[in-house]
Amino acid sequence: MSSGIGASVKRKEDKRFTTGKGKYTDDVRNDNQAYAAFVRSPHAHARVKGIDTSAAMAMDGVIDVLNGQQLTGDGIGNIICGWAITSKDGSPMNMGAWSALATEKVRYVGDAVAVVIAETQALARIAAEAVDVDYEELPVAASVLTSMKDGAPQIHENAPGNQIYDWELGDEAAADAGLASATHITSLDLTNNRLSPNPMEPRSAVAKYDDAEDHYTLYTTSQNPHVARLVLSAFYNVAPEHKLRVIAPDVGGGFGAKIYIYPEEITCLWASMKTNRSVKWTSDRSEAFITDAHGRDHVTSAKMGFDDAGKIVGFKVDTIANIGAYMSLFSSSVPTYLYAPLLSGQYNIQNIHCNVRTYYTNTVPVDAYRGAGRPEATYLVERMMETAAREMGMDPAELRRRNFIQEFPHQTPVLMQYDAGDFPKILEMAQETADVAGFPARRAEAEARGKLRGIGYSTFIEACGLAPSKAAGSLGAGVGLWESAEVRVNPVGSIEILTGSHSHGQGHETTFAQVVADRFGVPIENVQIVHGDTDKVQFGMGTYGSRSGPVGMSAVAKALDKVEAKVRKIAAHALEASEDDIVIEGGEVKVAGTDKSMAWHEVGLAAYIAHNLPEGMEPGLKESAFFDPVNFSFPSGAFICEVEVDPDTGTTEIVQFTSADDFGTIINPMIVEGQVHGGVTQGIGQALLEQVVYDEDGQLLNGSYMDYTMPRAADVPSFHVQHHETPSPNNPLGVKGCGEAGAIGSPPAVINAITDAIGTNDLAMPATPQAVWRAIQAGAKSVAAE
């Protein structure tokens, strides 16, 4: 069987995680470990006025408690946001500091200003709880709607009005004509809901201060270490970055909010050396709740118009998005280039304007999450078009392709050029799948059981992979956004791939496998991935944004040309053949229409034994490479969703989800199935079960599972999944990402598909049996009274 490019490989990994021998944050236990509790803001908005230790320090086995007074004394530098942003009159983003522990202000439930450090957890947790904090408390804006009104309290005192930044992508004029020649217009006003990301693995750190050496190790939840180590060292202080080791083991799950460095992180390592203990937290959910950054929270009115023949002449939008208290380290980035420059969908529009304004609110900030930023476009996009399809009085689907784009490459009036795709070859994938033509019939059969049956479409494109660096740092990127590979062959001819990716559930170690025993025809058993760690693998950015397969898989493509490479000369010299004439396969070297060869193991220890090498060429088998896209890549899909509602109780049940997608080449399609079906549930999730609910005075309303409703294995069904592959142009694989696809395609889909069967489009996210009751009463009132 093969185990290359295509083959449904079972993951490596997945050994040690079902037998119980992963290893992660929480399980480091250093010799002198000792453990941190945070003492956190009950208030949303208040001055701390005074902080009274005496009580928990004199508790027995309490080590020190920290306040962020000394943090700061000490040269920790505030939290960065890693994007810079002009507004369009050209001034740039109102940027308020973030101590690590706040120092005369609080700004949201669960904003920390000590840092107890004991010798269990504990008593940890029990001495925060005798910290007793002097509070003033403040008036709140909870919500972006209360924050942006004239005399709304202020947050930060660099940004007036609260607002960070008012910016701005496409042509407004030429948007504005295009619907002025508009033969009908569709609006639509839209929230995105405010999302807790809930990986299964809380966030953890461990730090170890060595003094002897003056070093610091952190183990962390990091889906990139590497740019944790750079802005531990170059932007907080906290130790030079030759003095700094940063560790990510297993990760169980990261949908973004393992991206960022937190206060947590920067307080352990401070308060190692301080105090000259390993210093341990680790998360629990309800304390997860209030610290790990939010998901989307956008408010958005927008136009689409069409003309007679219902193509798109027209789109104009406007967004208002939550911050939360502090910009966090993507945060910015989030509701303008990750999501402004996707409002193009997969159709071909002219005339495009996206207005975007954002502001800070009393409530935990906000920065990507699974998707991040595409997912609201995706959810405008498909949600006027379905909207206009019904005013218009025409199939959703016939609409879509009026306006797909058939040419490639596309570029769109808001920054991006497609690569490749086949959005109409999609599309029919998915409705022969999903059997489209049976719906009238299935829908008479559930009106006769009395249920309420509706089917909705969702077609999208996401950007993956980034950008090229140059183009990102014109945007106002901090970093670049390439990444490495180092491919070192053994003696023996096993093989290591050192990689700046991270894996925390995508199947790196299998999949990188894979690409390495396509090349090369050994067994993937022989091939080892090495990440998440800085003192082992070179400087690397990580994984977020699909970028694993298009970026950090291209990287290693490049380091194995340059093995192959090497490997042809070793073997044609030790073979005397001509380098032209030798074929690498099925774990040998071979010299073309001959019977020479050699064992692949035999071509390693020749290149270290190194007594009969090419004249000139260096011993040894390493070869490293760095990959910096020339372009994003652009998976795409059509989703189909087909629902049941329960008109006298507002359940809905997802009875049918079809997904076909273009994820360009595929390395490993059962890992890729398996992404599919994660993110479609999350998507699911948001568009029926999950919101983070805040009260007018920033409290938390829904902070634990008992509230906060996350999807189970009822909510969905068993998915349709198909494939249509358009290799990528702009990497040498030809891949295009998979990883956010179903979390960005779904939620309108199903909102489509409810909307459809109750017969109104008066429905936001989540539809909740109660939220889909009230809306089929609203809707039968309204055609009671016309």
Given for the second form:
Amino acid sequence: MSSGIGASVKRKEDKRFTTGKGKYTDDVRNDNQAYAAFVRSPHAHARVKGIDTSAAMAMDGVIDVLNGQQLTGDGIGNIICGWAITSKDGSPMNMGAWSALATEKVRYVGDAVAVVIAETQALARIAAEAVDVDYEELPVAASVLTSMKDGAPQIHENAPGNQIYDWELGDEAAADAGLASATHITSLDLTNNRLSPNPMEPRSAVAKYDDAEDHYTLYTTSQNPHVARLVLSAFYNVAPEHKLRVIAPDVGGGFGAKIYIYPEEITCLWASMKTNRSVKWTSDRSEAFITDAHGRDHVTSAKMGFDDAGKIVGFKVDTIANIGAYMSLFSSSVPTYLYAPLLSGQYNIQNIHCNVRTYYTNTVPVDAYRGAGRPEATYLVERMMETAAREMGMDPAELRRRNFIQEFPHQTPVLMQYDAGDFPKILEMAQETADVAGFPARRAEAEARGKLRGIGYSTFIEACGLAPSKAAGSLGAGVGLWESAEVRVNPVGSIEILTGSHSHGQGHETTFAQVVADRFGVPIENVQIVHGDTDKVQFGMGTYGSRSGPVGMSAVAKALDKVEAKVRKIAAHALEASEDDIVIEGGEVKVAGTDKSMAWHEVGLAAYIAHNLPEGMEPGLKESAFFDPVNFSFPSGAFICEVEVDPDTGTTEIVQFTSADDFGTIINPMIVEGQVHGGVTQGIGQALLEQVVYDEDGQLLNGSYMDYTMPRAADVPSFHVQHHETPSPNNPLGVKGCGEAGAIGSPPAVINAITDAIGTNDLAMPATPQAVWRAIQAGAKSVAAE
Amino acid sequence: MTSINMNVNGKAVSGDVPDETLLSEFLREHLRLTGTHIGCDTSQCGACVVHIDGKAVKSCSTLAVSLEGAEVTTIEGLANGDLHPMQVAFNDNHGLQCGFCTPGMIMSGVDMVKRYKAEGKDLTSDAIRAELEGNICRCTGYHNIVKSIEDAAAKM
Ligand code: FES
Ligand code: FES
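Next up, the form predicted together with the partner chain in place of the form predicted alone?
Next comes the full complex, and the chain you just saw is listed first.
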């Protein structure tokens, strides 16, 4: 079987995971290991008046108790948000100070005020309980609707009214004019429910200070170890970059929650220097709920106008987003540049305007979670389309079709230039597989069993591989968004790929190797992928935003180009042929039309022996590349969900879920389908099960798996997943990225199906049995009533 | 402190542990068998599942001192030389992504196949989904985990 591009190659990395030999951060234990436990605020908003550590310090086995005054006193910098957003009046965003250990005030339940370092984890936790913090409680704003009110408690001194920015995108006058010309207007008020990402491996950090070398090593659960090192060094002043090694070993899922640099990593590094011990912290699940950045949490009002023919003539959106108590690394970009530019969906809309206001609240910081901004945009657009179709008495698929963009590239009024796609085609594929034609019969059959059956669509677009760096910079990004790769062909011909991308479940060790095998025809076993260690790999940007395919693999392809060019030169010289006649295939380097050839490994050896290289050529066979795409890539998809609702209990069963995706070129269909399964399941979680709930006092009410409902196997069906490939012209492989599509596209498909089943447009996520039952009681239909 | 003796992956082991030591901690910290994972603190996720005397048990909810003389098998000891059919099936069917839930999934999968076979019951995909109530995976959407267990069931 081929192991090149397009083959469902079984994963090379699986053996260590299926045999229990994976190496995750918490599996690391250094010789002089000590353990950290954080003293966290039980209050959502309070002044810290004093910290008494004497009882903890007196305990046997406690090494030290450290606080925020000591941390800032040692020059450790505040945690920053890396994307500057400018308000529409031209003023900069109001970023409040965030110290890794709070000094004067705590602003959410879980905010760390001190850390105990002890000989064992259990001891550290017991001692943390013994630290006596004197708090003066302050009034709390636990939701964005409270914190935006006049007279709300002031959370950060420099953010009057708790507002961080008031930002807009698009032409308001044009959107108003479009709406004024409409013959039908659909209005919706939606909440995008707050979620906790919940990668199954809790966050963890193991820091080690070497006093002889004045050097630090940090093992951490990171999606982007180089970015972590840069930020830890340049902004938090923990250590100079060349004195800090960051290793992200096997990482058990990320979904955005492991992009950011959190207080715990900073504190462990600093504490390891203070105590001259290796310091380890591993979150437990309860701690993860109150410290991992949450996602979503938008409140939106929107209007979409249509003309007689069902064409969209105007779209106006007003969104209020919750940022939490502090601005996390990418928090500002999520409700702005990752959200509003996606509001055109798959549709040709000329007039769009979006206003976004963000506020601080006394809750855990909110940042990117799988999809980041794009699920929020998609949920709005796709519920809008379905609702409008119902109001206008049209088939929801037909309304979408009438508005589909058909020509590419397509410039939207909200920044984006779509690269390629075939929206009618993927919708048709999904409709056929889902047997939409047979739906009325299935609905009737369900009704005979006393069940309400509904069908819902979502035809969506997303933007991956945020790019180019220069454009991102002009929009406020503090970093470039390229990726790096180095290809090392060893003297024996085996190949190592050093990539700045990071795999935490995506299967890079297989797919990146496929790209190499495809190019040179070498066995995939002879290709090794190296990632996740700043001492081994050149600077890279890491993995998030479905960027490893379109950006990370493209960097590999670019480095392979350079290797190939050198291989041609070496072989042409050795075989006394013209470079143009050299063909590389099946692990051989041949002269076309002759029987002259060299084995792949002979070229490798020739490069290092260097006895017979072209005049002036440097020995060796190692090339690197940095790839900065010219544009985003735009995967698109059509999802169709079919549900059955039990009108007596409000319980929803997803009976069928069909996806037709356009991810451009697909490297490994098996892995891509796996990404869709997982993403759709997270979207179903958002639609049916998951929501982070705070009470008015800012206490998290569902911070464990007893209370926060994670999707289980019985909550989801088997999926029908298929692909149509329109390659992206914006990168050498034509890939578009597939990590987030499932989570982006599925929530509206599920809710559209349930609202179709019960005959209402008024239903919020999560559509729990109680919510659905209430909607039915509030006037939606029941079988008996029909 | 209590001194305990048990058999882990076919080897006699012993240790002096505080009474509150969980089996998961004993395996991970005392025996350094780190394939058994901890994904929650409320006994819900199943990342910690091992076999005790042939039955799947959550090691995060079991006191080490209660296991005097027990036979414990962890993910590291599941295979007898070659990979166990369940391990092969997870690779064949792409039943894992980040791998964190995988040891628990595999240990639960082996247990359910054995139980159903012993009782002469058919392990349907619906039954697998119901049986996985105590195992959470955030990556795979379960589709390929169910396929993996079905596949292994046919080969075990
Ligand atoms: S760690 Fe045992 S069930 Fe979660
Ligand atoms: S494979 Fe990542 S949690 Fe299951």
